[in-house]
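So this first bit is one chain, no partners, the form predicted alone, shown in structure tokens.
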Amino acid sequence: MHLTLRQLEVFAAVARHGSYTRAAEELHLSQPAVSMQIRQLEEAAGLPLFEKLGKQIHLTEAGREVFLCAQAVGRQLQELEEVVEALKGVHTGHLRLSVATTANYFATRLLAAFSRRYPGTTFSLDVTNRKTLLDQLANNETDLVIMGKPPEELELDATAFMDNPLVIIAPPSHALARRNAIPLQKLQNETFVAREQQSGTRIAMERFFAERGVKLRTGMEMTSNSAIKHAVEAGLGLGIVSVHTLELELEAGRLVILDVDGFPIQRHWYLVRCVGKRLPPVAQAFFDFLMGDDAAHLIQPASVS
């Protein structure tokens, strides 16, 4: 077979997404260019690699074998890149970092401080949801991830590096805004604006109240903390968010943190990688930087007292 690394890269993208269009978007190619690469690869293989059933495309038996090889080649190329970066040293490396949407409120501050220490380094930052973060780790598409605690059943190395308190927020005009030591049972009469089911905040919230026998009424679901804050500010309900997301709203007096028994919910931010993954020097340096004392002083969360 006469094939190219580019053909394998394009083929692997189509196989992962099950879509020529999404593969083209990922690789910044036109859809005809993706189709041409796949056609050339199929001609080299002498067998069809995809079959179309209705509107969906699926791997053929030959396609599944080629996909396994493409993944293996991708891993080897990544290891080669890491070896070359190691020879260059920390000062010229490129860090691939992915973070949960909530962590974006402070991730850029951490990267800026790290860049000042290692001015020759470059970064790619992806801000996305919990499911995508786990998929990226599984597919070796990122060096490190900043997120809440990942599922224990996955083979991941998760190291806590910073507190992540969850607090209940309300508009200043809310009836509970000026009360102290609000009982949890009082919240059963309130409507909450909550994150989507798969988010770490939603999981922590539901576990906390279920353990205490308190049932909450969820009126709306939002896919971002910004949307929750805007909804709460508009009077659509109470919200539960990370304290790290509230600096501007508290300073402007647009939101308040309620004094509720048992709050804040104490969680942590984790720096996550696959078990056994050999970090490039720049990623190892960033890991060590977050584990040091300096990084802790960069993030000053809002008061939860």
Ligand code: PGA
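Residue numbers count along the first chain shown, from 1. Each form is matched to the other, and the largest set of C-alpha atoms that superpose within 1.5 Å is called the rigid core. Just so it is clear, the model here is predicted, and its values are computed rather than measured. First, how it differs from the form predicted in complex with the named molecule.
Once both forms are fitted on their core, the CA shift for Asp259 between these two forms remains under 2 Å. Core-superposed comparison between these two forms: the CA of Leu246 stays below a 2 Å shift. Once both forms are fitted on their rigid core, the CA atom of Tyr20 lies 2 Å or more apart between these two forms.
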The other form holds:
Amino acid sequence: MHLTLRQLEVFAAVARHGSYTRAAEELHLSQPAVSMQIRQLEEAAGLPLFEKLGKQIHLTEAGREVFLCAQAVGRQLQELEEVVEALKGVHTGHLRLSVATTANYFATRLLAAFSRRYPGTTFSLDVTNRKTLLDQLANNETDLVIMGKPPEELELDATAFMDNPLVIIAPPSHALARRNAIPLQKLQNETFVAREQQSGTRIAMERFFAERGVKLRTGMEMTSNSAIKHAVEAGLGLGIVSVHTLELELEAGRLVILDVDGFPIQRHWYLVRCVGKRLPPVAQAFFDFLMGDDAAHLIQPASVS
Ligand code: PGA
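Would you generate the structure of this protein in the form predicted in complex with the named molecule, following the form predicted alone above?
Time for the whole complex; same chain goes first.
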């Protein structure tokens, strides 16, 4: 039976009103247009769907069956519309966010601030290394990524949204701890506890020193910022970390930031997605939220009140 949704819709309106004229009014159609749709549906069914008794039109037995079907289809379409709207809506959306190891220190605060603005939203947060982030972007396995500047040669859309200064940390007892304007050359005598080779922090640190012709001694490598902080506290060497990784260590006097020429290394945090990727509404809302608000303010513990 070849029929169209439009025919069912027109038929249901006529059946409800018991009138071609009123159905035409409801649907903003001419009466001949309504008659034509009903005639085509009756042809498809091979049976009359209405019968006229006096001035009244009534459903035939076949018409009653078609009416039941039209109502069921109408309900299903309505449900589908609601589901699609919900999928489109920010308020019930699910955000897939992946962030670089270092961004772990503030990503949850950003999500908390966002969820106060959009309380129905849910998240999955993947904290991982730079290489995995780039793979996820290439395979469309995440909506948005927060990371340091991605490689230029990749087809990625990267927008900076917050500063990311890198500083040199030392234990307060270190000989350089109370010095001002320490020349870079002085650092050549020090041992550094460094992040792993592929991390954004490590890449930035190596580029900075290479550009200035300074050779660093990296005694140890660690994949975690908090391991680096503990190692520095324990006197294993100096560390270079994002200020965002420093929590209470400065206040508690367990670590100090050295005043070194050229420091901090000025970097930025980027929101990254594939070029041309159409973001789901919740991801777009998160993007707009970070662009519209002062993200640095959002991640202050004081703003969580
Ligand atoms: P990471 O941080 O050092 O944890 O990779 C990202 C970046 O600074 O680029």
